[in-house]
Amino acid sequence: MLASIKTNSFTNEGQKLGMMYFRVAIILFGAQLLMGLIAAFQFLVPGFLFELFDFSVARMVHINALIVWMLYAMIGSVYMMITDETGVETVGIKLGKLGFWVLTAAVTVVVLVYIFVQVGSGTEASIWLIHEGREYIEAPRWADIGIVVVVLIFYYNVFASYMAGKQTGIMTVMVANLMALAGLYLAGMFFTDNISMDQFWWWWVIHLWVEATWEVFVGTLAAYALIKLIGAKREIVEMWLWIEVLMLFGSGILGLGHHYFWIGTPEYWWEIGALFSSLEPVPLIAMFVHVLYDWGKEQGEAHGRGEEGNVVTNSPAMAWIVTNAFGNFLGAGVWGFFHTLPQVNIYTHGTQFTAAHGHLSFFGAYATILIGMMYYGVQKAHGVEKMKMNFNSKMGIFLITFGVLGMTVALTIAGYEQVLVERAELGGTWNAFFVAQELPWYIQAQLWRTIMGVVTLVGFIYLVWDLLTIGKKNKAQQI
């Protein structure tokens, strides 16, 4: 979709490769929306492609494409961002191109076998070939091996580089996560008799892998955009990144604990999970507000003595990374508290609840810093000093987040009146699932959720179709 972006002198081998990756990560952004608005549709009308494209296909082609094109463009930002942290070229660019064009092939064709395919006979063949029918990690073996192998050129990549070049505290952070974020991923490329073993460790990638790993990799990100982008002081940014290492390891760990009830262990990982789950999004937060303040400070300052001061060089990323701020600490700490709080997720557990804290806190922690990172990768391509937002920018962003959040509440309320009626008064049967969901709560909510659905479709138009043009504009201007 970005392919008519031409590089220039601006842009090194390395931030070319993070543009291929950005290519096709916008590509899988747009399948995952049409894919959830499929999925809601079918919450209204379950009939709808009956025994052509049900709804589990749908949900599953959804989730996954929701985590594969995150993954490509958190490969793409680290390409945009290795030869200007370490001062070298990138190390095995050809073998990390290669990497590239592997990864992609497989992802098409898991894609075209969850969608044609669909399910196996459930022998060993199916979990090789078809898909493992674990959720949300349901990548047949084949491309499980195939997935890190080409993480571990990915890592061999920035390894070398970083070995090769300067050693900074940002790129350091990034070093050590990377290497967590391949092992964590191998806890879920087995699985034992035992369900309740088995579920122990299929946490460790579900919940870990992203509430650990991710959320690191987003600090490194950010540190460095906000450098690049307002002229932070890099001790500040690189301490509250320390710090977040810290806090993150140890409460993602723990954090993990909120699941861990439901699948036998002891009823004190309620606490601990709830506790310490919450914690990790405050580094992060913390960061940008210290940053900012001081941003702010230094332009009083300046203007104080009639100079410029640092101005913001790229105002659509830096609006998208803002957003990442606050979209964190709602979407992963406000959303996720509540509803992980024992006394609570006894009621909420597997309702509409989750499906809200899931949506909030993967655009709100996640999608908002890489699409930041898109706009920092079209200004690179491009060679433009300074780029401003355009109409099209700032329908992107608040369509995209005004849809995001209204499909939030809908599904909050939702929840809401699952646990009123499935839990509370009915005692969670079976008989109680299927008579909450066909209340005029539950089935307004859903219907507002469709809605909301398609403005964030509307929105992600507007944002591609910024992503074609702006860069474009921003030079013929600077020109």
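Basically, rigid core = biggest C-alpha set you can superpose within 1.5 Å across the two forms. Residue numbers count along the first chain shown, from 1. Here the structure is a predicted model, which means the values were calculated and not measured. What changes on going to the form predicted in complex with the partner chain:
- Core-superposed comparison between these two forms: CA of G296 displaced by 2 Å or more.
- Superposed on the core, the two forms barely differ at F391: its CA moves less than 2 Å between these two forms.
- Residue displacement note: F116 has its CA displaced by under 2 Å between these two forms (rigid core superposed).
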Second form
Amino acid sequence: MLASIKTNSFTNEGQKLGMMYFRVAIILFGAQLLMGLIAAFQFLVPGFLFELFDFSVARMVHINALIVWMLYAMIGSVYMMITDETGVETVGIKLGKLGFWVLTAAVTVVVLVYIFVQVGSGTEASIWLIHEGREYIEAPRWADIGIVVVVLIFYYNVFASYMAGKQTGIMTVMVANLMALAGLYLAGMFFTDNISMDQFWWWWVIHLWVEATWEVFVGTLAAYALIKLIGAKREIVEMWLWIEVLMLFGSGILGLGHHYFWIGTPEYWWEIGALFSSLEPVPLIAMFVHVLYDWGKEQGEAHGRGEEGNVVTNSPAMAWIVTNAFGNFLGAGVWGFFHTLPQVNIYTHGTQFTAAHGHLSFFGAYATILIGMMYYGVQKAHGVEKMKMNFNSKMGIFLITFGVLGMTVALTIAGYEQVLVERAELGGTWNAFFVAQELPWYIQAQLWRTIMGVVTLVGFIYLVWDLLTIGKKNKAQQI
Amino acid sequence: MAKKNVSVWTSIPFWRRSAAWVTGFAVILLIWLSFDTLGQISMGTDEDLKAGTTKRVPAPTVINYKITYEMNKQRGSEIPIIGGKDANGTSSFEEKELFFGKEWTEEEAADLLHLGKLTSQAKNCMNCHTLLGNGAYFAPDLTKSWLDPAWDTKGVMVSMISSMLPSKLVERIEAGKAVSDEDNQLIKDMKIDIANGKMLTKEEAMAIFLRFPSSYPTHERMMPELAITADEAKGLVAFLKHMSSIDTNGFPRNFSKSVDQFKVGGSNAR
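Go ahead and give the structure of the form predicted in complex with the partner chain, now that the form predicted alone is out.
Full complex below, order starting with the chain above.
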């Protein structure tokens, strides 16, 4: 099995480096699931690891592992496509590899400090060395600076290759979008005593990442993947990509307003946030239609030419990308729209509703397509012409998707209980919180969330097993 | 590609230009709105409070004032009331109250808030609690926690903490473990207060709770001890009191209703 990790038939250095990023990403994905399970279990048995490994620690590692594995997989995906798109070997690849090791060493230290140091004293030193205590961007300041340096190296790789080679529409969007994505991180790198100011800028990072630049990133990846996996025509894919950019940025940038309803910011954000964030599902529908339409069209044309079989050259990757089209629309679009209007959000803000949306949207919009790219990487690593799903791939995608959907439904029910009882009925006080948390239906929902978390973990084990073995199996069949 | 496009709707340059224009427009509008918002949410000054100027985020010296959260007919939602209500139902900035037994100067209050905000991040509050509704959902929202009926001087928390030593700290002392002079003093002082039947103030009770939360359990789910010092605890309470004075456009809604119910009926527990 370990031999299969080393096997590679990559034709360029960028893809080798991309695969290195994928390997770390999948390990961090596993860490995310384990930490999530600990945190979920603590809802049911509050004494579990109390004052030893508290909920706050498990939850911090859970969401940080999520963000970091996704960034790793995103960077990996870009390295996968640089040479394909530009036609030149990645410029400055040695520096890129050095960046990988620096980043990985830093991430390891950060995680160990999270787990073993946990909290610091109320001093600047804690913010610099332990963590910043700001949800999602907890990384301590020293690591922030390290991340910026490594991202600059990565950006240099992408930008220099883009300038040296072909400048396709896909790469143009990628280069512009990555600049925005990287630049936004700077908005989260300062301390202020003013909690409203703090959250104002915090959302510039979180929202403008996950609801704007990351979504455009996904659109770009999907465009590339459709060309590679089903032979979609570049003109059509790139036209769609520009339409997606238009709609995603057109709605997503000002959609930021839906985070400014209750943090001290003025009331006009109600209207701005409501209007633009309500439009956010529109591009997600477009992306969904685009993926399925192109697939049907290519398949139909192939049949018309009298070709037999499937046009898909990598069926597990394609399965994950179709799941992405569904999941992005459902998790980010539908579950996001559920509570995006201020009239609704005043009751749902800060309840398990948000957690339900968070789970399905991060999974549906990002995890899916990044896993798809990992399968694409495996295909390249083994030089497989046509990769086919097997039992493990199917179990992986089915159990993970089913598990995350189950968690989402359970958390939605928990959120519904909370909204009605804690918020609407009792007004969100300390006592109201505990009354809602102790409702039998709330507890039942938390139990189902935990069970579905275990289902997801089992699916993850199938997924990892499959990623490690599918290339070799397919290669053997090919010969 | 040589073929001329038959329609503008399938023209890549058209969509590329449109994407650039729409994105540019959205970015410019966002930046313009952000400038306006940043002005409105910048922290007020002590002068503002003295002059009776309402700011969305008041100065740190707001900790010297009485704060409540009340329904405002005009806004249609609850708003923070600082220093009592005037005839229009908005803050009159008149009624003050001591905070940890004193009135804080501008500089002292700013330092205390700074310590509190730093501590709130260093202790990772946000990964169990929500602040302004953002964070994790394992523990109650802290936005208006300063005003929570549970912490009313007649409420369950203040009376429990006024009559009970922090058991975890007592255990540590009895087991012969080294504790700080500060902690030894705390136990001595608390013993005297308990013997005299003295009730702690809300802020004193909160500060002791923050330091030894698992010594005062109310539910199976408890807050862990996070090695918070006495000064840090004071800072945290100031941070919470300051946060309760921020105008959150009526979030959390109906919070004041629970406060009123508590005042007439004693408890809204069921």
